[in-house]
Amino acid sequence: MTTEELKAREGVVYDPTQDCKLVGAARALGGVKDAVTIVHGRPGCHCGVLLLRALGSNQNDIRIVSSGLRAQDMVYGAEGRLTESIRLSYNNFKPALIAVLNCSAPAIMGDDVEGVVHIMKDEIAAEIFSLSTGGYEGPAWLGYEETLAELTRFMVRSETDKEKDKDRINLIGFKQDDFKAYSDFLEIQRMLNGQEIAVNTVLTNSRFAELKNAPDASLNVVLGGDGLESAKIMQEKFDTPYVVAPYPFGLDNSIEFLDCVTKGLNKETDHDFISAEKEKIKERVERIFLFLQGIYDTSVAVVGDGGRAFDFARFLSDELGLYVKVLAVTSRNHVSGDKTKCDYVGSLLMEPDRLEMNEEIRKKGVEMIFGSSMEKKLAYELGAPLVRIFYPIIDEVSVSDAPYAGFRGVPQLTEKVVNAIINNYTEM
């Protein structure tokens, strides 16, 4: 960086598009369906994931709660505000488990968030464990990863008969409060259903005693490489082996998709099934073939998380033929390294400070970002569209089942696109 641009910078605050540890936590434990979570730390760190988990997700169905800690316990510790908190989550709400996520004020403290879950441990029935989730210790996809290797821990293999469950697998790092995971998941299943195989358990999308069996399953299948330590650890333990493979947007990934599956599973893709639905993918989409026409080679820019942008600025590119320019990786995983020399996108970001973010669309002339909701401000002074894709997402609601992801999502994510772009008024 040039000393002009250092200048220019001055008074300038760090703004890293990544969310913190304690976010990736939460967010894998909002999907254990009988669990509930308590935010051991200053009532910002509690709020923070608590407005993520009721506006983008089932208002319904948040389960995340304080440990009550105050400015005074920053001296006499909070201990007992957080015994009480996990005596009080078990008696009101009767979890299979209890997860204390130890935020960054008691973690400096110095508060014995061990010694209080296992005291806890003898007094309530659920499984209890902690972890430490401080701002300082990393980034949200490590806090993501780390949970769904705790959750392994209580993994058992049942007493069933191997032959039976050949071809069930799990899906790994499917994230219940993205958007559209609802209609996504059901999409998934249908295809899955479609090459004869079932859904044994979703890394987290399941109650406890589901996740507790996944082991019966013959494959785990890691979504975009999002989760991917959970499957190393099972397949180290349960000799379970894992598959890599893409979130599946557009044609070509939900294709690529099932052929990793079957290829796991040591089973034949049923391609009659794959041709039957590019037919139905055809025959909707011909309908608007001048509007396609019309939107090719729009510059766009994609901002999302590594499990799922490289996919979908893939399907972008290849399949709607649209010049992705920019690609911000707003959140790696441990497979991310390995998708940056994709040639489908103009410039590659990763984890960067949104300014610099912001500063690189501007230069390269973006027409369209496909985003998340902290996307919003600079589409507006883009005067670009915005499709919210990526999580955060809470400016937007979904109650359909219209997926993105599949087969079935490709006419929704055209649809999506081509409307963003014909409905956006920029005064001439």
Second form
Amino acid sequence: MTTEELKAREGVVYDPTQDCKLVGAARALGGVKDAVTIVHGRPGCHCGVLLLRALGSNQNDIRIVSSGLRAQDMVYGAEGRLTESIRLSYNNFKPALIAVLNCSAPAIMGDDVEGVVHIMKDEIAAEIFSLSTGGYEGPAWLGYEETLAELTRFMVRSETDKEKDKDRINLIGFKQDDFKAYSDFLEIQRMLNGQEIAVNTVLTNSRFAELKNAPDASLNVVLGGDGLESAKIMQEKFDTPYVVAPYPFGLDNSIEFLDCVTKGLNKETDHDFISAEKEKIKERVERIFLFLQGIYDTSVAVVGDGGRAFDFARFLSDELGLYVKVLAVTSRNHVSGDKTKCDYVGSLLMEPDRLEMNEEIRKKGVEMIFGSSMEKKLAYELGAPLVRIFYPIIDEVSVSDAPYAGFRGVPQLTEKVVNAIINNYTEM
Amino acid sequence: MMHEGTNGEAGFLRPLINAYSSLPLHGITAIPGKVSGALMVAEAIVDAVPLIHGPIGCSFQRKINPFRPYMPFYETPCTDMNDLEVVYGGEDKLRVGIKETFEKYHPNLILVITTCASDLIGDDFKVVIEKTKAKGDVGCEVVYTTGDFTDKSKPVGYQDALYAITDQMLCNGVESERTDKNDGSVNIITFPIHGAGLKTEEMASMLNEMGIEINKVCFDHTAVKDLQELSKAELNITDFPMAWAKRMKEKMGVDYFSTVQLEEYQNSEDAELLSPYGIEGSVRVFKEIAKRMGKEGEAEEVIEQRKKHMTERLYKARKGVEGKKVAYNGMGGLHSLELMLLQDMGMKASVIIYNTRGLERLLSESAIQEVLNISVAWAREYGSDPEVLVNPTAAEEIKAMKRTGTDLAVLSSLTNPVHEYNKEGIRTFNPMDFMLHHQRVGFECAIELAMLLKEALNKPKTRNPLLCMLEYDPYRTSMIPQWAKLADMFAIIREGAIGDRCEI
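Having seen the form predicted alone, the form predicted in complex with its partner chain:
What follows is the entire complex, opening with the chain shown before.
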């Protein structure tokens, strides 16, 4: 089967499935473990970003500060407030990096944010930079790309022997606030270690000093295409090659992920490791094979970001045998356009309007949805189980070490899918 | 809109709401923007649709509802404003957007919510809407809210949106004399921004017995048609002072009454006017409504009879609660619960904890003192001589509770280290849960409170809460140090913001 249609939204009115530049930038910065993000904007922008972070599973790691822009500052400017906020952020958190995200209001007002940053650089012992993240400037994925690109400015190749860094890679496009991010990272690291490959730096899930050392790696691995721009800059600047690898959802994507990495490093893949992992998965699948036979061909919709949704849909279709009737890509990235010919989904929607997307999913007769918390109402209306995979997830937490990614993620995801179907109460 | 059962038997709903209630957000570490408040209004009107005139972030990010994080705003269409509109203006997009919104959603009301971007570039919302309507492109009402109509009354977006609806739709071109009147009737308007304040059955039945008809109860599956019929009533009863009610009085002659009598308190300094709950609070509310409706005579008897009956029931219900020593936060009537503990439950205040951190940003110095004075005066009036702790540490709180032989700490984990009290063998009662799910005007509420307190006094002890493993800020005792820093910083950063601080 080939993809039936590629639908994009029409008209002016848009109920978006994606956020603005501010959130993309804040997500990227959230993964710099010793950075503070200052939201230079009206209270709503700060509150929104703070909520997104706090309602995920990182309630002990909130480094998002407001510049305190007040109503009266809309007339006279808020450069003084921003200065104070930078100072307070430094004094309270002693961060290695302070990033100022300049939102719509001060951007239109014309606050000299660069000037403030420049002056404060002399006063405090942290790196500071600002990014223009006015909501009108574009979607979240662009904010994410621009932030990672900005971070490359601070990178320096250390003067150590390059040879010893062979088989060290950087992971790019990893989002620390994605659901299961912590356990997914542990699993990805374990898989790489199984191939005797070490992780040098994660963009972003590293301290600032580690980020600066990113050029010490011999390969950049771009997960699902997110952060491609930064990989290109690093190739140009530091001669670090890159590969775009799938997000390792499921068995095939995990193997392909490892193949991509080993190939990029000119290294043989250790197939014994993979065979052993396959054996473990087989044993788990065997334990519930009757249910897996039972749910075969269930019609599902996948609603998620371009960096991961294609790979997730492929896992559902190729490995669990589910029928992905609709794949709605909520936000694209630089490689999403290359994936639109995928043959594992029925109907493909790119950055759809939410109302139109919901209608399409309804029309197709979907029995299960894989998405974010934003699909809860639709799932309820359809009477279909919702499995939360994609950002934002504000109504499910994850603190256990049970990944969705990699080989160990296969049984986790499989049990999640089966349980989501058979857990339901019904009366006949 | 979700409803809880009248006895709070809401299944999963109560724990769901409670799960999000400890988030230290509103005025502590952040302030929700006007868009969120306006979206609360749009969502409460079943046949209304918001149209956010701004970029996608103002739509997508605001789907996360800071007032009810468990319940996102699922429908938030926007005009997808981009840099072109910021330079050349967004009026064309707004015009087309209104038309498209009508065609796609078929609402009876489009609530245009402006954003920083559209406000700053100077789009003329009024003219765009008037022209679009005049052209006949939309077959529904269109109203716009900017956050500037109500002089920073809080919550700004919510107050402003309701005012906009009243001013631009309900009172627009309608002469008060021409409105059909539903004589002798009132509207009960509760807008449960934080809780489940829709429990108006008892109030409605009381008013009926008093010979007062109910014209509308809002917001309860409220449609545009219901709003249009609000002006048929003689009186709008709101739960706190509302700018839209004043506007309706000015334009349509419909009087208003706020159950929290803030304005009257400012004149009389009678703190009980801030407390519309419990037996006496409810009596005062019912009497005041009767007076406004000219029903004092017949209402008096009804109120007294009901009061007598319910007081008898309450006295039975509060056995085992009466005389118990209770520790609570000094709120000076801001949430009424402490008055109910003293007045209705007959409990004794043993410790009053008063945390001023964070209040400095919201209240003037004299108002902070006034709040504490009210709390202490109430305690003394009802025969208690409590220990007063101002900004204590958790250890100081526990020590005082033990020293005074406190039976129950009526304190919430949003503000206090409840887990630490439990570990030390002190039983707790969650005032937040009560305020969210039970507190309302009427007599039943006091009886419910008595039963809940009795349950709390006898419930099994929690001996070793996992929460005790964490390190907390010594003064913001329910927060880990990082959140405490965020709260401290927020208080400094917002200092002097117009509209943030108020006098009582």
